[in-house]
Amino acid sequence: MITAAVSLATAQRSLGDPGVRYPLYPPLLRGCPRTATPGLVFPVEVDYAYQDVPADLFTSSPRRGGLERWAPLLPPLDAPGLGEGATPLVPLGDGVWIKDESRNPTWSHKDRLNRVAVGAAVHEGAEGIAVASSGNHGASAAAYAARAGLRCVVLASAGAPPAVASFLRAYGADVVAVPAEARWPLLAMIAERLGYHTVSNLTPTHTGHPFGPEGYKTVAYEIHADLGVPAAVFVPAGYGELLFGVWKGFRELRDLGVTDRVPRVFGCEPAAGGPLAAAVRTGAPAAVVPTGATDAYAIDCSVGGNRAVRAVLDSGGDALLVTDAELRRARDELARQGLWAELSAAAGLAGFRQWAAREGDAGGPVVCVSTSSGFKDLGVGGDPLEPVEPTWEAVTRALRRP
């Protein structure tokens, strides 16, 4: 076990009730007991000794790299890191901003929860984790459990791209291929069975991993380091924790007196789905709809959950459905300013895109979060190069016009 600088974690507390404590460990990997009801499961966050943040922690340089800068209010960094987070702030023009998520070891946002999720599961004394994902989250939980010597699992579908399959068979993980309504069975009777600590859902609607969205908040620290409070921040959407961990990350820099607001947020998802929206427009605390076919397959989520709800009305935003359309004109957009992003991570800007076509300007800069690398998409290596004779004549010919 690894010791960063302290971490002022305290304990568990829930969202269905506040007032709802429960120790730091074990992980509440199943939410709120005492809340609970059989159709909805609240999440529970971490809470922190906030009255003993250091003064300096958001005014002095870094001192280290990757998440250990904000070790304080984070869980316990009790596993090695790969250098994940400082992702840059990118300007778009007209006071846009994309904040490349890309940047991280394995490619996605999802580094920023496995650090503090698979340290959960080395602090346990777990010989493995088990993760459901056919994309970006089981390729970072693969990478972090190879960094701290522990088994991965990852339950996928037979539908996966092949690079990401590559992807998590690189870091030594057991790959097993098995229909998406039987991931989560399968993946808690891993737990039960051997042990295991999970790092995705168990629930009927999201929990998933306490810690994971505190890594997440480190994206908004980040943010206000770099541009201040923004007046909205667009995020994709799947289960919301992303969503959650920026919105709570902001109300922690109001709270501390760091800053005077927190932006709104905005949850981006596929119009073929859609559990925030859902949520959001009927008043319920969580939603699971039915989805439809989209390309986005990395934040086709049918089960949302609390935090995300949570996130978008106590900060003033809203849940966007954007179509797939609209996802590829964000992405191709991107990828005019040199930033290649998978078809979802795309999500954030096409919402903005859509909001700011109906609401015009949003009273200041904006950021749009781009979780992942253009690498995870699916048919990614299936158009190879045709060979050109090298002759000038059929070189111009294969040249594009303007």
The other form holds:
Protein chains: 2
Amino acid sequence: MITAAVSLATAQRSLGDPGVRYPLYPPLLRGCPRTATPGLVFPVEVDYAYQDVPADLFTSSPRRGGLERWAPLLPPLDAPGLGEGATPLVPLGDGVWIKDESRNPTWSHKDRLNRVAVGAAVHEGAEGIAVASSGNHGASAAAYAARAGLRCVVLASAGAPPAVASFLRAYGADVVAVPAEARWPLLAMIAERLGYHTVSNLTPTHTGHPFGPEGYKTVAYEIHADLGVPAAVFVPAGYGELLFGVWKGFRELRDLGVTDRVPRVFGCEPAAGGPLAAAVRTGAPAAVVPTGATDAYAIDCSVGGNRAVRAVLDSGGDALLVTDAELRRARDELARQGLWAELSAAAGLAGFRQWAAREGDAGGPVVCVSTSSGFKDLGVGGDPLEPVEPTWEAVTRALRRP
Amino acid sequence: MITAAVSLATAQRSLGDPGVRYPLYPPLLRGCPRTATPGLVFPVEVDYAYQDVPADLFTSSPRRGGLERWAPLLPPLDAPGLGEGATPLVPLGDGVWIKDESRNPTWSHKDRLNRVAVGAAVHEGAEGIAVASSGNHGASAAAYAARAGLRCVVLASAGAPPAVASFLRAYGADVVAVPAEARWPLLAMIAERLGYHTVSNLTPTHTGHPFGPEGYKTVAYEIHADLGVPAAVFVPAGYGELLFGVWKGFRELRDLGVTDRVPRVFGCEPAAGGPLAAAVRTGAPAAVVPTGATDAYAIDCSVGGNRAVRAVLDSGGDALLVTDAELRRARDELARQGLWAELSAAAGLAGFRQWAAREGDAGGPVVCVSTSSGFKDLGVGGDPLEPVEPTWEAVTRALRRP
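Switching conditions: you have the form predicted alone, so give me the form predicted together with another copy of the chain.
Okay, now the whole complex, with that chain kicking things off.
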């Protein structure tokens, strides 16, 4: 469903200086040029004619799915959708809710970003989509590229979990495994020489796609529709685009007078890295940090960006560093409640449990975003079933008795 | 959310003879005893006080998810939910829609059945859930058992795809791989000796859980809410419980006066087996057939049941046998549209394409139910990525050039 005419998007605006604006097109795929310095590039975001937002945008009934529900506050949706979004809030009890993004078309939150980013590519008449990712982002981009009739090349890594290798290829994209440090230069070449539209970062601090993160605002709109404004939202943070989108969505609701406050948003990163935490701690707009080993490969980012820093500081939230042990505890807690989440996806709940142990009550409902299905995780498929003798004795021996 | 008080369920009724009724509890886990003959057992279904259905049940706005939305026309939902259902209809074009059941909590339609079946187990005070399945049904039962605080044992097969082995174990169930022919006797022993509630078939023709398939009616309610009554619905058919539920849901809508007709429902089975097709062809209430090799392991059933036969005959639909080649073509068509479906899940679209090539226009919108994510398929994870030299030449060589 193409609803380009309904978008109220007007311009791109620098996160480095709100006075610095650019026309909406072309999308700036390397962040804000005017505020860039060597080593630090600010992202741009999208601005809208907020005065023209339809009065019933946030009161009309929820639809089954599809970002077009929120078209006025998204960039023009020039790419067809897959019924993305409209994911459920699952109660854990004690005022804690899980926003389960594994219910999306490619079973992660990335679908909200790629629906929007691929729309920009269609608008620009791109030959195809180029993406650097070993997992969810690559597969999601491949799916939306296919849906839009565009080619797609995914620069992945040979270390991708085997099931994820099948996933990346499933939509017809060309998948090439190259070392991580070679990806960005190759992406730039593919963009320049083949006319492909990049949906991955090309700058020394993270900027990524200018339109894509706007798709994540819909997470906030949905939470608001189901629950109102929670006390806090805990979000797994890699580059922080999801964190930013959630915050911006709640900010818009407040600025439009639909709500009166913004929840505290917390970015939850692997303790082995933590570019967001480093930036917050040092007061830098963004940071690059060395990373140690972690199994949370989807959010194992050394390069941070300014979006997440803005969201955390403006909302009174924080950056939380979670160890792999904390991540596993949270993942296991979710699994015991019937939700099989990828380890990285459990970072939101892990961050909340850590924060609550220290700070106590949040003073209201808490939402932890769970970004992705457990099928994407490391180790999946590594332990096939071994046959057991079909006797009563053997079966009961195999059952874990209390 | 426990909404036991809202259910209008009154009794169990035999599919073998509508005059044969039983109290709602206990749930009859081995079909209808009164109409059973050696080799043929009829299922039971659930009857409701239809005269008390709230006037606005089908007109009030769609919720985000959770079968409790439809509580009056479901058995008492005594087990907590996971925001199941409310899946999107994705347009393929030319009046064809895909109902994407991979958006459920465990990424298949089985969640609608297990929310209901585990509720019966909770009501009965069962010690746990026992299920025989090498895939979606087992994992879904495990998830809802965990959510309800019940133990779960899954009798699987050693041939389960490796990623699915991880899936089956993820929710804390005890997973034991035994030969297929040993499963049913062991299930019966587990039920009897350990007090577990079985959610899998125990009879020579398929009966399965008496309440579970009622959960599938919600697929029909949702299609109706989004689209009205389609001309036809094409459904992958293993035991035919989903097919039955979709048909019953539309039948209820018509009998309640909400709609004026029932769509034709088509059960789409692997050509290597086809118990539904055999029963329809021979006029039998149900059939058992030998099965040859097929990669559609999730619907590779030799034992059929009467539910699917009723749905197909009453609605003017048919049983369609689809070859693995037709299944692959349909799966590839879905993937090119950004939907990665398990091979078995593509049977609905495969059946429609076959039927339409023969019969032409359906005379209205057509819905193909796609039951499950491609992550559950055979071969997933069997082809890890191989590293490529990070040079422009090597990368373009790896890209499939036109």
